[in-house]
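Starting off, we have a lone chain in the form predicted on its own, written out as structure tokens.
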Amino acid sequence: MCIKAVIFDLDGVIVSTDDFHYQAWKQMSDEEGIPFDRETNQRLRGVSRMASLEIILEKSSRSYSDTEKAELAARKNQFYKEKLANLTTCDVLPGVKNLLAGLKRQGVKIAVGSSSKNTPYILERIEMQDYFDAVADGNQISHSKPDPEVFLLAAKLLGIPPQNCAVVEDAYAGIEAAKAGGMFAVGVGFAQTCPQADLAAPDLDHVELKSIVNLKR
């Protein structure tokens, strides 16, 4: 069974806007009076814009409405997407472009699987928004992940079975949604440490594209 697409996680995988994203949550935070850390911040990786919000508010003093909610939610994204158009194509993370060649000229489509509804602005800001065969995101999408909705969008939209799909994430929740889709997943960064990953390292400069390709139940 030879892999014939290989599907991206954007956020820590293509760019890292990690950072942005914390800065956004902890100054929608601090305004709030809500404790937020780095330690939190991490249990937020691969999860959506209103989940990661309900893991901040377990700290919060006081309950929030629906409508409050959603007001808190598009602070923080008003916030984070300030903060992106500081992004340029410098930020493209190590190995990336690379890789991306190399799958190319192997004839394997190339996707991007992101729970994020700011999917086609970071491409938009890397210039890579006409890189890749499909886009799918959180524009799209009615669960995200662990759910396995996104990569199994992306998977349609190529026109390849999930089953010959791999996906490269740096989040655990998206290694799990990757092998709930029935497709092979590559751990980089935070996530090389999943142990439900076929493959591991640390970015993808350190992944080998045989060692991709080659993948095999």
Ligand code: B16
Contents of the next structure:
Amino acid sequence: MCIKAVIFDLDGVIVSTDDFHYQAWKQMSDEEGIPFDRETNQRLRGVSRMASLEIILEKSSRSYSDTEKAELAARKNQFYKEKLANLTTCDVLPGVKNLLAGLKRQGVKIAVGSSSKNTPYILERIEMQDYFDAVADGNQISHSKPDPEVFLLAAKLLGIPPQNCAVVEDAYAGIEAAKAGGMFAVGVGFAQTCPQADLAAPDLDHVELKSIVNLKR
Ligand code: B16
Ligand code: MG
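Cool, the form predicted on its own is there; where's the form predicted together with this ligand?
Shown next: the complete complex, the earlier chain at its head.
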């Protein structure tokens, strides 16, 4: 079997925190009078907090110093964390638990590979902090998706070569990162239309266990 590990993106794959990100950025942008809409929000999927802020500031009528940018990002994160406080186990997306359990039964390692610095808090909220064999997140990396760093770190923590890993992602930047790391890529949600994906589905409820573990070059 070629696939020995599956690395899951968090936001938009395990749990739907993507709309919380949108609402929190929108709240911050409205306060600053910066135009921000759902179309621009799609460009923020999978990318780091500061890179997201730079995309939002493209539409700003004034420039911000580095100190001001840090304050804007902190303010957005505060709004975001207030929303995360309401997350429960019911917010785990359809098909997640089933697929994870199936992979475990087959001896396939499972990991999280997320750009989010809030990963430990989110996993705690959905009571999955002890569920994965490894967690790689935004706190441990210096290059965010589409750079493969977070996925390569997850593979390293698992002790599995990248060519034996599949990544499940909802962001084009994440699919790009998986391919740049020499891994298979499964596109779900927004990324199901990504041409680079090796497999695609609307959500994990529609991903068959055997279609992932049988991925081949
Ligand atoms: P934070 P993922 C990503 O999570 C989100 O998709 C992206 O919108 C967000 O900017 C990024 O995490 C950083 O999140 O502000 O919590 O550190 O999709 O890689 O799990
Ligand atoms: Mg995501």
